[in-house]
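One chain comes next, on its own, written out as structure tokens in the form predicted on its own.
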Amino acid sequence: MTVETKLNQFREISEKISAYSLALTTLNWDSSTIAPKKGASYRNKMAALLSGELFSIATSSEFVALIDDLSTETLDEVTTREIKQIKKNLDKNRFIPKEVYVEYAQLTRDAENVWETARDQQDYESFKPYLKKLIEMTKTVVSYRKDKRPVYEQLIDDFETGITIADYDVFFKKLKEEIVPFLHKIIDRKIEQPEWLCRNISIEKQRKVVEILMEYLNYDKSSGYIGESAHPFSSHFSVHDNRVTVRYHKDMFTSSIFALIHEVGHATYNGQVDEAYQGRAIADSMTYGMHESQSRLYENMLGRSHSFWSSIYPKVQAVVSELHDVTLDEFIQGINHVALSLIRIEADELTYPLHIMVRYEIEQALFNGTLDVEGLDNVWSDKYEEYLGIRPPHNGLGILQDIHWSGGAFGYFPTYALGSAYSAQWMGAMRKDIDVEKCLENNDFKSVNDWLKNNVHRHGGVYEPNELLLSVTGETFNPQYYVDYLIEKYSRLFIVSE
């Protein structure tokens, strides 16, 4: 067989996963925005048995025989790059049975409903039998690999391609030492936070934000669509196809603001990878990591600064009555004050990765065996406590604020800081090119994005994190910026000595 037939067939077969994939991310878009509740058990059902026959395709033998062919001859870079993706994807799930698989589907979408039903009812213990199976499964799914490194490890390497515990131990040591001690020092001004940000907020005129931060950010209608969830997420349909959802909260008006900015961010990425890519697997195989420096990028670095906001603003004033004794320097300050807060989703950029550090300790112990999910919700209080001086009133607030244990997606949480720590590095390569203060105060976004795609977007996951930040910063991955950007920033908006 030649390579070009090897490579027809592989094509051939890669679209019928894209195809099955494309039903699916529909599903789960659907179930998680506008479908009835009652309905869910037999979506899931049928979910379920639509990922069972993706699995059967993705690792049928022909398909692995492809793959592992095809990974011994001469191609083009990125079809190179992109048969190497896929090998060490298969090699992950090619051994486990098919019943595994399906059963671990459907306990993910059954997890899920509990976990918001529990949320919502701030009722940990109807959730944590699903929350010790899920740990359970997955340690067992991962099992079935040939990889013999400790399960939490290569569930960190699934989500940031070559990153390791040490490697996260080291970063987190570093925002320890030098970002904590900071943010004491703005806490203990003791800094109250403005009244206006919980004034009450008609959903209807946090619609009409939306509207102006859509155009703004060139956010296309023809090619997005903002929904509503429990929890903001983005999803990728095709490149011509991003949709985002947003969560409206009538006393926290800004929630919708930067949940908007934020999931645009991904979307954005998703929306700008080189159309040829379209329905490759390399299309949308970007590590979480490097997604959440868009998303970070777009939500606080561009999102909460002055020249962002200077031409919006009066428009923004237009619609919320409520902000029409707000000056535009409060407002900078408001949505940049810097609060101990229980929200994740919520945190400002300081207090943010403490968060984080909290379900990364968590999921390290839970699996490493020094924890079990019996009392973990007084473990999670005790750590909030602890780092971030304030403790949940109750578990709605706490362990069940977050989606991400309920989809099996441990390992998922370390990505959030590590790509708000590559988000600073871009920022500092992209101001280097153009004047992105200028940009902002002239309306001129399309120039941030054009930037972004030329350097970024256009790649898709072409290439591993640190191939592309020595590409276009001509450094690999640097904390030091994140850590300048934050004490640089809250200094300056806050008048800290250093």
The other form holds:
Number of protein chains: 2
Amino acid sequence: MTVETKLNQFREISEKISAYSLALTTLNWDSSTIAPKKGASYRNKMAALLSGELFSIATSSEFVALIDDLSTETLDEVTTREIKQIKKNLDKNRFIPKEVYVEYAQLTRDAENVWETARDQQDYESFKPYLKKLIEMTKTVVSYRKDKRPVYEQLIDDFETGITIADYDVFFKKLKEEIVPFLHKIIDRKIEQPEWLCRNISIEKQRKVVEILMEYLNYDKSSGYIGESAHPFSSHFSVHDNRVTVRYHKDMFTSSIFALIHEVGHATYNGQVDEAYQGRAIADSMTYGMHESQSRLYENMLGRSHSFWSSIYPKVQAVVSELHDVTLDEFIQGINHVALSLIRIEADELTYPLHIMVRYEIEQALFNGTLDVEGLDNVWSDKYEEYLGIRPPHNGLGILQDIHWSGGAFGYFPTYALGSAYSAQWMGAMRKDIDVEKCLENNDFKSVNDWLKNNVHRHGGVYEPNELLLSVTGETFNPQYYVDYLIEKYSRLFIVSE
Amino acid sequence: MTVETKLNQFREISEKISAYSLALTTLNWDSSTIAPKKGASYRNKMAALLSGELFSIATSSEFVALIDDLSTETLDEVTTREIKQIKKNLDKNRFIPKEVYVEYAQLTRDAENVWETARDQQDYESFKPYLKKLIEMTKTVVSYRKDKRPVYEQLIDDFETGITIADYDVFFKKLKEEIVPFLHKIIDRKIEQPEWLCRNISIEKQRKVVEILMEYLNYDKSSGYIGESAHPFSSHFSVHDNRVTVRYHKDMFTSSIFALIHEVGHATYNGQVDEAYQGRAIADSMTYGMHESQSRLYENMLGRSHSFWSSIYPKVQAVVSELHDVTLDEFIQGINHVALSLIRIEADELTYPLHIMVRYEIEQALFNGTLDVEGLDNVWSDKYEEYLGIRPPHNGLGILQDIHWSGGAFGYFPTYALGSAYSAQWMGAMRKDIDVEKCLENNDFKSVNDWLKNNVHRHGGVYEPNELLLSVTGETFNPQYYVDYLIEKYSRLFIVSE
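Counterpart to the form predicted on its own, namely the form predicted together with another copy of the chain:
Up next: the whole complex, starting with the chain shown before.
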């Protein structure tokens, strides 16, 4: 068989995989937005069946052999990397006995149900045995790989190729040493949350603000859609179809807005990937952290900045009469208000990475055996008290708040903080090329999107984060940018300014 | 292999087929409602790929052998009929050479594109060679079947199992002899269309009317959804997920409303099928005419009746102030206004079947060779003049108005008129069991839905139309009910009443 023939076979199967993925993406979007709840049971069963079909194709002996074979051929750089990435994922699962795989899948399904009830009943004890079993089975599943690095090291790498425990340790140490004391300095100033943040803004007005924002951000509705869902998310259908959802909160309209800007960051990333990568494994970002770096850049570095709002705030005020007495400066302070809080997903930009640090430290300890599930809820609460100065009144607001562990997603959390840190590094590089503040003030978001496209987005999943960071910023991941950014910004807003 | 084992294998493959079907239904719904247009090309390609996968499974030698095998086994009645129906469909296509099938699929795709341009340019000549080729290839495709009945007889049966050309001939002869002269009697009275039908009603108000209607019709949103699309349709996801779409016309709000009631008729049918049939070939109506009988029953027999509106019209008036000077009686006359019109999909209840008659006569003649595509546009226009008393000013409003033929759907049209005729027969039977008018007047639509469920809906696709009609109404299809219904209703509204 010629290389040409092999590549054609490879493309044919890849395209089939893409077709199943698009079907599942569409089913998920539908389920999370408009699908009626009484149809859920049948729909979920059919979606599971299709996932199984996709799994069979993606791990078929024909495809595996083709990938092994193509791995040894000389191909163009992009295809070489595409094959390498597929092979890496295949190598993770190919030796897992089917019964182990099925048992693990069943466990996560059961654990999610148990977790949901446990959270609602604030009852860690009922979730504890499942958490224990999840950790054990994760270790078992990983043990079938040829990769013999420590389990947590591999899990970290699953979510963020090329990043190691050592990298994260340096990163979180920095946060602990520099951000934790800085946070308490801010908190000590006892700045009250402005009351206007909770003013009742009608959903109709919020929709108009969304329109203003979408136009400003150059979000093109002929290649996207703004849906509504209980939890905001973005969904990548294809290069020309990247959708977002919003959830309107009547009494906390900024929460709706920033969640949406965050999701548009994800959608813009996927919408600016090189069209030639469509339907291929490299059509999406390689890692979770890289993706998050774009949404956090949108939401925080750009979206919570003075220059971002300077050109559109008058338009927003024209729609939202409830903001008539709030100056632009007050608005900026309000949307950056810092508070000690218990719930990660509601945290402000400054405290957010500390929520992640708690989870990272616990995960690492669980997998290196220095911690056990026994009494873990207290460990959690102690860490919140130490880093965030606040103790959960019950486990529903503590260790049970996140769904991730119940799905076996260990190693996922740190990518959230890493994404924020990457974004500070991107921001530094962008500033060398364009005057970001001036672009924003001049209603020229396109220049920002263009810079992101040329330097980050267009590459899709071709490069590892550190490769791309190195080539664009001249350094691999360096957490100092993030720490500097946070301290400079929050000093300026809440210390120097007073 | 035991029967048990065979049945299990059969169920397993059937379920897989259902999963692919649900994915395609979801993709189609998405495409027709919210999906962004720039993603269409990739989405369509992926959907076509998945359709191919579905086709491969549904015609796999494994499945075909299983069906052939199970056809000879003694099974419960419902499964016997399920297998028979699947076998009937398989037998239609199993001997078609793949290259012929592919050529035919390609032809319909090309023809649809050509038709669209031809319609817009009012140019029959450019579509003519495609129409000729479509008829020839349809004959070729049908020639591979073991069934040796005349081609058009088989096509009729494809869309409406158990109905013959002879049945349709009797039906349309009756329409021609009784409805055509009756229509002209009505038209001669020169009743003007009331101006309020075209009053500008805001979409917001129309949405509120839709809410009133949905509550009245017992359409449960926890097992459905009301979307928006360019052309209203209903979509069957599962027994507990049946959705409809609406298109709001600002200047013709009754058009939006009756299209929606029509679609809810389809959705209610699918939502009341026996849950045990879910995921099986019998989960949906067996034929197009049967399905249409339920939507037409909703839209016309019930939806355009005095008793239907008597309990909700005050609520509608309270929302739509533009109707304050329109009495209930005037409203009923207005929504039943009869006019000579050129476009089938905009026709009123009385003229509608005559539009179909034109198409039926032409299709039949094209397949028995008494007509050719040459000059067919004139034949069309002549028939419109004869039956409907109106001649298309150009072919865009004439022979080119429908998409069906470009997709090779010959034999489909007559099911539209047949569905209306069935519905009159159902209505007669329903009246013997419940006081329909009283139910509607008492805001008790549930009793109507219950009757339909028990007598029609719950059976899904288990019975042929004539079997079900016979068992419920005591007769096989009898067009007299329909003719009587039309003449009685329209005499009462527009002749006797004056």
